Structure formats: structure tokens, C-alpha cells
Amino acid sequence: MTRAVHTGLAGIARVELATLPTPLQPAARLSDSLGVPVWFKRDDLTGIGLGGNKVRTLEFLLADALGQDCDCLVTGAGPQSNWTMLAALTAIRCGLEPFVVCYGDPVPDRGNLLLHRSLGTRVHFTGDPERSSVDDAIDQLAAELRGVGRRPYVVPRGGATPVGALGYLRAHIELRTQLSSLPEPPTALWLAAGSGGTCAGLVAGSALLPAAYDVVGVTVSRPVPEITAQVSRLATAAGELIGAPVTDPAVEIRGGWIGSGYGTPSPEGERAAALVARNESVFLDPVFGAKAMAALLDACRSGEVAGPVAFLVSGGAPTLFAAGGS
């Protein structure tokens, strides 16, 4: 199965944008303070823009993109999305046009919008206060680009689609080299699930390629009966993609950390990711990272986590300027 694994995504494109493998470091002081060994991986590290997690997406995305004769991108989420941001501003770099769709009206240029500007992206407002708003409003744009000889790569939000979840079943397999060498390695990954792309990749990864590790899911977004299926969707689908079936894959989503709603910073969430920035010099964003650790110090306060773990640092620093959510 290795082999199949490795000569499946081998044959997929891949445009090489971050700068890889990043680094797994131990949080030795957030370590001793939790009495449990913790260890972050830094994809706040990958080396394009600010950094994050849909850095490793965008690679699979972009490269077919870039094989369908595509000439402009087009994407949506919220005023502040790291993930539209990423896409913009690696789009360019590949010579696509990067149009975004953001749902609501029109707010200050702050964090990822004053960054938007910056790049020239055209930005549109769907006027609707539903998330889900962007969706259709994303098609629309691509019809009517396609209407004035455009050739649009279209791509939902957060890039959750099974050439974007490759991404993160590549990184499954650096990761599993990393954990490989450690005499005590840990036994579980935490990280935010918002769109699912990552977590279906790691999933996947995790499914064909064992392990030490359990990926553990924290929903940021979504009800967890809603993201489960949609991970599960997205890794049966990535499979797929190179040959390698991924069949019942296990999903483990965590609920109860959103808070007030997506995309609003929690009370729990700010106190984790400030107990992170003091003891490990590591900011997380407000809108996954922070609620993500928020519900793993529960975990290993309680008990329930009492062996190694590790958790993604998934990015989003241009957040942390701007109020409001992605």
C-alpha cells in the first residue's frame, strides 16, 4: 500500500509552493504546565505570504488549474479568510487572476482585506449575512467570467474539495517520517475542522498509510454530525484520486468549542492561545487555532489526554488584526 500510495500522488500535479517539511517542534514549557508532552506542528511555517495550513492545498489546486488551461481563480468565504487570501496571492503567482467572493456588505480594509488590496484582488460582496450566500454567488461570477471568454478555476470555500484534500495526505506522510524518529511519539493530532479539506486528508493519510496517530477533528464551523460526513466525503474522494481506497475511514470530531458562532472569538479560545503565546511564542489565530487548543487543554486537564500529542498550528496570523471572523 506505501508504494501504491507514494506512486498515486506522484502522478498528480503539484505546483511547489511551501517551503517543506515544516518544522515539529516540542512546546516544552506548555508541556510542563499540562503535565502531558505536547508538540506542534508548524504549518504557520510554510513559507508563502504569512504562512498556513491551504499553502499545501493550493498546491494541488493550482497545478490543476494550471492543467486545464484556467486563467483567473475564483474563490469565497468571509471578509477575513486566510484561505481566500492564500489563494489570491499564490494564484498570481502562477499567473491566474484571483476574484473573491465575501458574503455580507462591505467592511474596513483590515487583516486579510487590507492584504487583498495590496495583491489588487477583486473582491465582491454577495450583501448576505449567510455564509452560505458565497456559494452561489461564486458560480455566478464564474458564469459570468466564462460569458466574456474567461477561463475560471472554481473552488469552494476553504478549498475542501478532493484535489485540494491531497495537500494535507501528502503532509500525513512528512509528518509520519517526523513522528517516526522520536523515541515516544505522540498518539493523536488535534487541529480546527472548518471546511474539512485537512482533516480528510490527514484522515486519508491516516487510513492508508498507519500511523502512531489518531487524527482529532475540533469543529470551528460546522455541526459535527455535518463536518464528519464532509470529511469522510473528502477522503473517500482523495483516495479515489490515486488509486488507493480509502474504505469506512475513521473520523473523530470534537464539538462544543465554537462559542458564540464561526468565525467570533471564544472566551476559552483566547485564554488558550494566550497560556500558548506566553509559555511557546506561538500566536494562533482566534477563529480556528485558539478554539482548537482550547478544547485540547480540556482534554489533558481532565485526564482524558494523558500520553504525547500533537497539534496542527494551522496559520491565520493576518486575523489577529482585524475583528470579525473568516
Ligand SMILES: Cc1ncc(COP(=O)(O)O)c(C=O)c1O
Second form
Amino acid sequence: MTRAVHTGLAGIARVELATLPTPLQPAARLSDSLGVPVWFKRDDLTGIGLGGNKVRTLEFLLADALGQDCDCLVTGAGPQSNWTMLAALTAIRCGLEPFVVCYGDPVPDRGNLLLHRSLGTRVHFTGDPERSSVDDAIDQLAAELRGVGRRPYVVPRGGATPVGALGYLRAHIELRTQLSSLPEPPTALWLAAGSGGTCAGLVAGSALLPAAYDVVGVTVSRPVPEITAQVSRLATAAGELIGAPVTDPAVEIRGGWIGSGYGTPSPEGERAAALVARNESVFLDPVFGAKAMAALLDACRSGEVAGPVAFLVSGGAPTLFAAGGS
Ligand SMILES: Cc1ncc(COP(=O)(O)O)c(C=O)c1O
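I've shown you the form predicted on its own. Could you give me the structure of the form predicted in complex with the ligand?
Below is the entire complex, every chain and molecule, led by the chain shown above.
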């Protein structure tokens, strides 16, 4: 089984964008205050732009785009999307012109949108506040680009595709190696789940190359049944891509931490982020990391999590400067 993953992944093209491995660090002061050993997997330090989890996703997506001889990338999400900003940033690195579709009407340039402006990304707004309005608009923009002779690589919101999920399948191998050197390794990795691609890669990796840790996603946008099904579907499809069937993906998603809505900071999340900043000198973003950490703190305080646990610090620094708003 081990060989199948390595062989399969090795056969899939990847552009090297991230500085890897990212550190696995003990969160010593936070651990003392909780009475639970906590480790941080620092994917905010992936080393391009302001870092973040999606850089791993984009290593496989951009290789796929280059393999298809595309000359531009079209994707979308909200104006404060870390995903679209990193997609644009890394597309440029690979020589592809980025086009981004945002739901809603134009908003002031802050956070990730400000960074898009400095990158020169062509940003289009759908004029419809529905998040799903992006999906049709991406296809429409891609069709227009094809009509003028361009060769777009089209990626859905969050880069949540089987190819994109390979980024975290690979991250699982990296983390597994890091954990194996610890005398008392964490028995779970907690992380934020948005579009689900990050969870899916880890879940597929754990199914194919078993590790003694559970993947626990905390949904920050979709209802639990929807994101659970999405993670399961993506994990299975990612396994198929590398010729290694993922038969029974173990998907564990926690709900109850979205607060008043996706993209809007929650009081529990803000408190969790402040605790982490003041103890560990690490900033958690308000949209993903802060809410996932709120869930983990609750589980530690209730006694549900008592043994060593890992947390994926997934980036999102630009939204610290965007005063909420997805
Ligand atoms: C900072 C950050 N953390 C976590 C996530 C969640 O990742 P996924 O969409 O793969 O579930 C995202 C998604 O954009 C993100 O930007």
C-alpha cells in the first residue's frame, strides 16, 4: 500500500512552489494553559506570498494547467478569498495570467483584494451576493476567453478538485514522517474545513498510508452533511487519480463553529485567536483558523481531547487586515 501511494503520486506532475517541509512545532505555553500537549503544523509558512494551505493545492493544479498548455487561470470565490489570491500569485509565477470572479458587487481594496490589485489580477464581480453565482460566472468567463483564442485552466472555488486534493495527500506523507520522530505523537490533526479539499487530501492519505492520527475537520462554511459528502467524494477521487482506491474514507467533521456566517468573525474564534497570539506568537485568521481553534479549545476544556493533538495553522494572514467580510 505504501508503495502504491509513492509510486502513484510520483507519477503526477507537480510544480515546486512551497518551501517544504513546513515546521511541526510544540505550542508549549498554550499546552500548559490547557493541560493538553498541542502541536502546530505551520502551513502558514509555505513560503510564497504570505503562505497558506492552498500553495500545496496549487502545486498540483498548476502542473496540470501547464501540462494542458493553458495560458491563463480562471477561478473565483469571495473578495477576501485566500484561495483566489494564492491562485493568482502562483499562476503568475508559472507564466499564466490570472482571472478571478468574485460574488457580489465591487468592494474597497482591502486584504486579499488589495493584494490582487498589486498583482494586476483581472477581478470580475457577479453582482449577485450568492456565493454559488461564481460557479456559472467562471464558466462564462472561460468561454469568453476561449472565444478570443485563450487557453484557460478553470478551477472551481477553493481549488476543491481531485487534482488539488493531492497537495494534502502529499502533506500527509510529510506529517506522518514528522510525527514518527516524536516520543508521544499527536493522535489527531484538527483543521478548518471550507471547500473540503485540504481535509480530503489528508483523509485520502490516511486511508492509503495509515497513520495513528485522526483527521478532524471543523466546518466554517457548509452544513456538516454537505461538507462530509464533499470530503468523502474528493478523497475517493484523489485516490483514483493515483491508482490507489480509497474504499472507506474516515471523514470526521465538527459543526457548530460557523458563528453568524462564513467570512464573519465569531466571538469564540476571536477569543481563540487572541489566546494563541498571546501565548504562541502565531496569528490565526478570523475566517478559518480562529473558528477551528475555538472548536479544539472547547474539546480540550471539556476533556474530550486529553492527549497530544496537532492543529493545522493554514494561513490566511491577509484577512487579518480586512476587518471581516468574505
Ligand atoms: C487560510 C485557510 N485555511 C483553511 C482553508 C480551508 O481549506 P479547504 O477549502 O481546502 O477546506 C482555507 C480555504 O481557502 C483557507 O484559506
